[in-house]
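A lone chain, given as structure tokens: the form predicted alone.
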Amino acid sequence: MKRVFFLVSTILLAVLFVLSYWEDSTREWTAYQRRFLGSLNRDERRGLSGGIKQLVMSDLRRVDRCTTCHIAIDKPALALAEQPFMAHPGSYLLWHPPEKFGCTVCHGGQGLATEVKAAHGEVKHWEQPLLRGELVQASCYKCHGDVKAIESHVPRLAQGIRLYKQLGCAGCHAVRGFGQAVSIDLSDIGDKPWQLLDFTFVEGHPTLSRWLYEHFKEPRKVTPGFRKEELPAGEEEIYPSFMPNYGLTDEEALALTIYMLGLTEENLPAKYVLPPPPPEPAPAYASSVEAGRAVFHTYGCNGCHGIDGRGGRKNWNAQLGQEVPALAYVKTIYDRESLKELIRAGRQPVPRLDPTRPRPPLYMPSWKDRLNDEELEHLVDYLFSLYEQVPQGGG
């Protein structure tokens, strides 16, 4: 009996061996190194062996195994016209050799996965899954934050930057301490988990990048505002997003999201981040006017009150039309005085259309704190000038 059980237990560890090495031998990585080395000739495959290949960067404490299928990417003689068999574009891998940096620091993923859809964090739980085409510009923002000395490798982060001044963005959210907590801040935005949002009405596979370009592109559809439950007892109606439609085209819906992306806390060693840019000189303007123009759209007052001032973004169950009043005729409703201390203390909340209905999501914040004596008396100048761009006469 002894010797039947020696030798069933036996023929059993023998078919679990096999089995064994044939699931190893089987693996992606497996499949993908023994196709690039059966495409290279003797010479070519001199020094090259196969295996699973590690970079361990302690000082950014990641383990990478990218390179276990891209393994050409340092390797451009040798590189294949197709993934993962590709070189790295460009010369990057002289500036940011991989030992140092790895891959994921950049490119996202999870890099001590060898399986190609958990390797690219393209599953549950992982919540930085990988940058794909322009989406890895954002990653060079944590290391380079003088953007203009690189524009030319990171035009759409460039673009991204510029939009979320021009668009007036910092007159709701801050970045960095600059800016307004009317919502959220968004300094650390790019650290958010994918998870925490709601993908209900986002078309896209679900990811963080997917979600902030569809939230550009048409922000009262991926965000329609107050749910039931946070409305008052037999409130019916729903409140959309009071994030302003501004009719983004694709790429700078592109753009804006890249810079999101890029806004983290994520803490890399000194030794790997760039000095800050030097502060710009001040610029010369013409007239208090053109100065207190340039400060209207430096703190952002065109997000809510338009551009230069026109008016138009929706303010729900706001007393004044629901919308964001127009700026045309404050000249004609305050005096300098009035005028100056309605923006140093701001005006919150907004008075209701319907008191029994929720306030209006937007307000008008105080600017006490933000505003010098100088750049106020420039931004009065520059608000009762615009009444002198009104048609007269009835026109």
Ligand code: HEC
The other form holds:
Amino acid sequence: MKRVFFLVSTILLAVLFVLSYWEDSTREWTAYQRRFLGSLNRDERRGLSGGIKQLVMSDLRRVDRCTTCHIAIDKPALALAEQPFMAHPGSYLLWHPPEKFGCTVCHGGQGLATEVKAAHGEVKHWEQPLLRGELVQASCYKCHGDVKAIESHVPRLAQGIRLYKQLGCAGCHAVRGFGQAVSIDLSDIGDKPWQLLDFTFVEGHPTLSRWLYEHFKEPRKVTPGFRKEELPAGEEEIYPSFMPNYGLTDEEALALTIYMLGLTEENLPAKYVLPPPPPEPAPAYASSVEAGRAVFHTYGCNGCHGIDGRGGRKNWNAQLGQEVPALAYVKTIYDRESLKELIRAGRQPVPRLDPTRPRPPLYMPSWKDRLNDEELEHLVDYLFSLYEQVPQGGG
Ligand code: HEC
Ligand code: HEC
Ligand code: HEC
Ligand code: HEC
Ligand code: HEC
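Next, give the form predicted in complex with the ligand, keeping in mind that what was shown is the form predicted alone.
Following is the full complex, with the preceding chain placed first.
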């Protein structure tokens, strides 16, 4: 079986070689090589040759020709100050030797191509455009599941993972089995072909990263929905996105984009993939209320009910003010048992304000099989404590 596979992939590679030689009509790279070699003195040039360079990583099923132009990438002594002649920054190529890793496993792009735009994947038919700037941190996550161990090299990725937890994304989305199924599962969002996304309201060259970034900045601009009049006869109104607008800064939106791009199901050989992080020790909380606050955030209740349950999330056509309710007053509505029962069961469907319009998009999911009894007790203590924080009395 292995042999057959090897044979097939070898033939496939051979075919790809031939095809790409064909495409190689313009030979942009020769100009770069001439310029580079011309800049060296005779001593420096010794041992260097021109021609197409390639890194063949058969176990990764990749052939990368990036070093045809990036010819000094592993030769700091010869590097020039301009691209594509600079040496690689940092120690990345020492940790990940080019002959074993190549370039595209981290940078994306089109390994076989030898023209700048095509090689960088900045052409329409290629799914993996070059990950420029901090975006390259996304690819580290494929192999380094334990981000803490390399955190100083991937600050933006680490920030994205933290934000995902803090902002309650798990209340609506699941990643690898954790989180609700109210909206799209994000386990392999990094593999999503851009053709499946709507770019009507996103400018520039269509890439997944650009769509994600714009969507984080303003979900309802990218996914504005449709009124009944705008749709073919018989079609129901489609509400604008109910994904919250978190008012993210540019850096925060980039951080989340990087984390999303890192969520792929790419099947890498085991020797490239490092072990997952060790389980974190259970944190100690000062009180049951504090423990409950952590449960509230971990499971993403704040994704729908807002920071500290303050409410304000849009829920089109819901009877309760077309919003997800704030939770400050649950103590005045429920006793302990009925509150636990409500959280276990959830509440669905949500009553409509206007019975002729479609159902409100958000509902209270069931947490029956997700929260254990201890978590539920803490959660109730926390929700009851919210009432004490409401300004009391007065006129
Ligand atoms: C035909 C020559 C050529 C090939 C092949 C090529 N590059 Fe480049 N590369 C360039 C040039 C020229 C620049 C500077 C202009 C630019 O940024 O587009 C550059 C810039 C870059 C940068 C810096 C981007 C930035 O934003 O500063 C990266 C990273 C890069 N290339 C990676 C790659 C990878 C990975 C491959 C292989 C898949 C590759 N290149 C193949 C010519 C090439
Ligand atoms: C382990 C992942 C990894 C591999 C493999 C890798 N790179 Fe990089 N590369 C990075 C990171 C991370 C940066 C950004 C470093 C920084 O900004 O400090 C970078 C930066 C660059 C830059 C400079 C971009 C700029 O202007 O700052 C170029 C060019 C580049 N890489 C090309 C390559 C080429 C060509 C290869 C293959 C021989 C390669 N890289 C292999 C991770 C990698
Ligand atoms: C294709 C898988 C893969 C990708 C992608 C990848 N790495 Fe690695 N990385 C490895 C492997 C394997 C090692 C070697 C681990 C060892 O030596 O035990 C390593 C080693 C390292 C080390 C040295 C670790 C040490 O303890 O000395 C650092 C730091 C590192 N990687 C950071 C990064 C960063 C940052 C990125 C993204 C820009 C990245 N890696 C992308 C697989 C990968
Ligand atoms: C209240 C529920 C809700 C919360 C909380 C929420 N989202 Fe969403 N999200 C949605 C809905 C609904 C969509 C689909 C409609 C759209 O495109 O906006 C969506 C779409 C997405 C998409 C695009 C998926 C695709 O394949 O089209 C991504 C990525 C995403 N959300 C990430 C996040 C992240 C990260 C967070 C936390 C910062 C988050 N979401 C919080 C409801 C939510
Ligand atoms: C996907 C969005 C969503 C998530 C996530 C969510 N809720 Fe809800 N929740 C709702 C909606 C919508 C309602 C209002 C139902 C209705 O109109 O009857 C609601 C109602 C409630 C109520 C009743 C409020 C009242 O005034 O009667 C409580 C209590 C509550 N949720 C607690 C929680 C807790 C605790 C969590 C986390 C474990 C959570 N919710 C997660 C959407 C959500």
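Superpose the two forms; the largest set of C-alphas matching within 1.5 Å is the rigid core. Positions refer to the first chain, counted from 1. All of these numbers come straight from a predicted model, not from anything done at the bench.
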(message) Does Ser9 shift between the two forms by 2 angstroms or more at the C-alpha, the core having been superposed?
(response) yes
